[in-house]
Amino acid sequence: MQLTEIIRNVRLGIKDLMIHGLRSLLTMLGMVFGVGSVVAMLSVGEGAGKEALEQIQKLGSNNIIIDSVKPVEQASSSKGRFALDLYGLRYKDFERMVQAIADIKSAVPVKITREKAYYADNVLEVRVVGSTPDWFQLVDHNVLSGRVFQASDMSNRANVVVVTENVARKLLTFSGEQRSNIRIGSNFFEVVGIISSGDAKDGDGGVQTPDSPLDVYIPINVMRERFGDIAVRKVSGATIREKVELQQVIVQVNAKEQVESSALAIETMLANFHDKKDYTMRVPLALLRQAEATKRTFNIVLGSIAGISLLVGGIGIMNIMLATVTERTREIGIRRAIGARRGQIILQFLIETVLLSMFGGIIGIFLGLLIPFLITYFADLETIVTWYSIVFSFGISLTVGVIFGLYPAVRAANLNPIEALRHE
């Protein structure tokens, strides 16, 4: 079939649906939602997976990052004034894991307390955090000023402090003064760097990361010096003893398909030496493949949904093309008689599917890039437009023209011209 003969279909198929504008523009509109509603819940499951994905990667896909946790049937019995909690990971732990396990790269222990800083007339609660210089290697940050502590600050067991930005700005207001002594409790330290907050929240409801934007440093063995091994805190008029040596450690593996192995190993020591589940452990390659397959699925379901719409869109498309079929059966007749081949009559029917479905489709499109901006701008949710979305569902508009298109146009052609002639 020569080019210039299709040209001159889709020219008159364009004819055909002009005559009737309306009917055609109700038509479309199912192809318009359903193209638009695909594009738009698509950007929507992959705007609500990309910051899961974002933390959990953060996290890093070799680390494995165990935390300790007060185990609930302590928590239910710690009664009395003065009670003192003993749970959670041990400094013998850490040594264990370290000597033990041949896999492992590199690994940090973590104490976590949080304290009032002071600075001139500012005071803020923070969390302070002591570990190794490892710390900074394992949970990546910029350095923005200054540097980081080093292992000649714990040998000589120095006062020094790393903040976060957020710290800086808070407490400090960002005066430049980057040897600023600031008071931590009742001890004071050396800033020595600034270095990049952390996106993590505690108590977002997200995956709780190492890092937090109101965190401050410092060498474990100070921490432990300075601020010792027991947190004190009052609870309903009650006094809290908790003693907890390490509350995280974060060990890194060499390779990540040594993770899961190693992990392993470090649940079946921890079990041997701790009588009670006191520690949570936190695999983030295991979490990312478990979140890529659960946004990979919500995708799927989400996409379902919205092909409903283009398969309402065409059936209507269809039950048209059936009522046109009728209207213009002495139409076809006349072309059948005058030499019309079967094939003619078939792709002209075809050709006006398809571009209701084309326009539609590309109506669509536009409607399914408004509605993601919509609820970015109004909802203040994260909404990601991919082209394979848009792809998608403008390839699944076109064959839905065309299959429920072919039934109509096949029922044209097979009409009989001398009954077709006497239509009225």
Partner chain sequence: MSKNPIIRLENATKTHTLGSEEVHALDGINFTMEQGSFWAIMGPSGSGKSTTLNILGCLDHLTSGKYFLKEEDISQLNDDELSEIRLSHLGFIFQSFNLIPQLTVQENIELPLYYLNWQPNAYAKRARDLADLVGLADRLNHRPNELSGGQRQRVAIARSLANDPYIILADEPTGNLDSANGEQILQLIIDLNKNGKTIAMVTHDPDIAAHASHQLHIRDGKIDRIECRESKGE
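Next block, the form predicted together with its partner chain, ref. the form predicted alone:
A single chain, with no partners or molecules, comes next.
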């Protein structure tokens, strides 16, 4: 088989398909929608999974995050105006964890409160996060300017603060320069560094990252001294006073394999010392696996639906090619009489089918690019068209062409030339 022969058959095939332009177009439609739906569906699946996966990955696959939560039973238990709700993780819990669990590589206690921050004439409600310097190792970020606080800051009980880029822009109204003193609540802090902001779409996709764009970070011992453990909140008119020692503990283990056992050990330990379940544990690795499994299922379901439409497209093409072969029986007889070998007849009709499915596939790819664009535009769903979905569906359309073209082509080639010449 020579290249010139293939080229000649391609030209012949295009010509024959053009003679029945409308019919060829209608035949291609099955392929167009099949391939279009593969590309579009995969792009929706990809887009839906991406955000969740990214956020989970940001949490760190070796990390375990334990948050204090108000136990459900206690919600109505606060009596009187000055009742104090006491719950959540304790300083002692943190110490016990670090001592008892061998696989822990590092762990940080986190105190969180909301305060107003002041600089010049600017006021901004920020989230004050108190932790140790290790926090900056456990939570993904970039230092944009200056430094993060250090062990020495903690031992000096220095009033230093690290702010996010977002806070720097809004509060300091410029970025890139620290060395300013800002007031948080009633205390002055020196800005020593600016780090990149956490994800703005906090909590989207069911996963909350440990950082937020409105964060300012101070040493935890300073925080405890300046802000205490008691928070006062106003909820629908009533004043609620809560005492929570630690809002969060982030633990990092040495290796992925230790995540699950460590999480279990922490869980068991906390259960021993807490009467009520006033904490929750998040294991990013487990979430990651779950999200990946969901995404896989999603892709399989979508892929199967799209696969069925490709199959239908292929059958449509085969149907038309069988009709074409019958219609062109005489031509096949002529070619065979002139001296075309069976293989050459097969090639001719196979190429015609492949052209049909390939053109259908190409148009389908454009459709598959257009649909996600429209989905994103009108439904505001994130879609990602991956190059492999395009390659994949193009490959599929070729394969469908070959598979469904083979039978009509072989049938054409096996016609008896004498009978074919006598046809109609």
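It should be emphasised that the depicted structure is a prediction, and the values quoted were computed from it without experimental measurement. The term rigid core refers to the maximal set of C-alpha atoms that superpose within 1.5 Å between the two forms. Residue numbers count along the first chain shown, from 1.
Colleague: Under a superposition restricted to the rigid core, does L124 display a Cα displacement of 2 angstroms or more between the two forms?
Modeller: After core superposition, the C-alpha of L124 moves less than 2 Å between the two forms.
Colleague: Quick one: once the rigid core is lined up, does F349 have its C-alpha move by 2 Å or more between the two forms?
Modeller: F349 C-alpha, core-superposed: shift of 2 Å or more.
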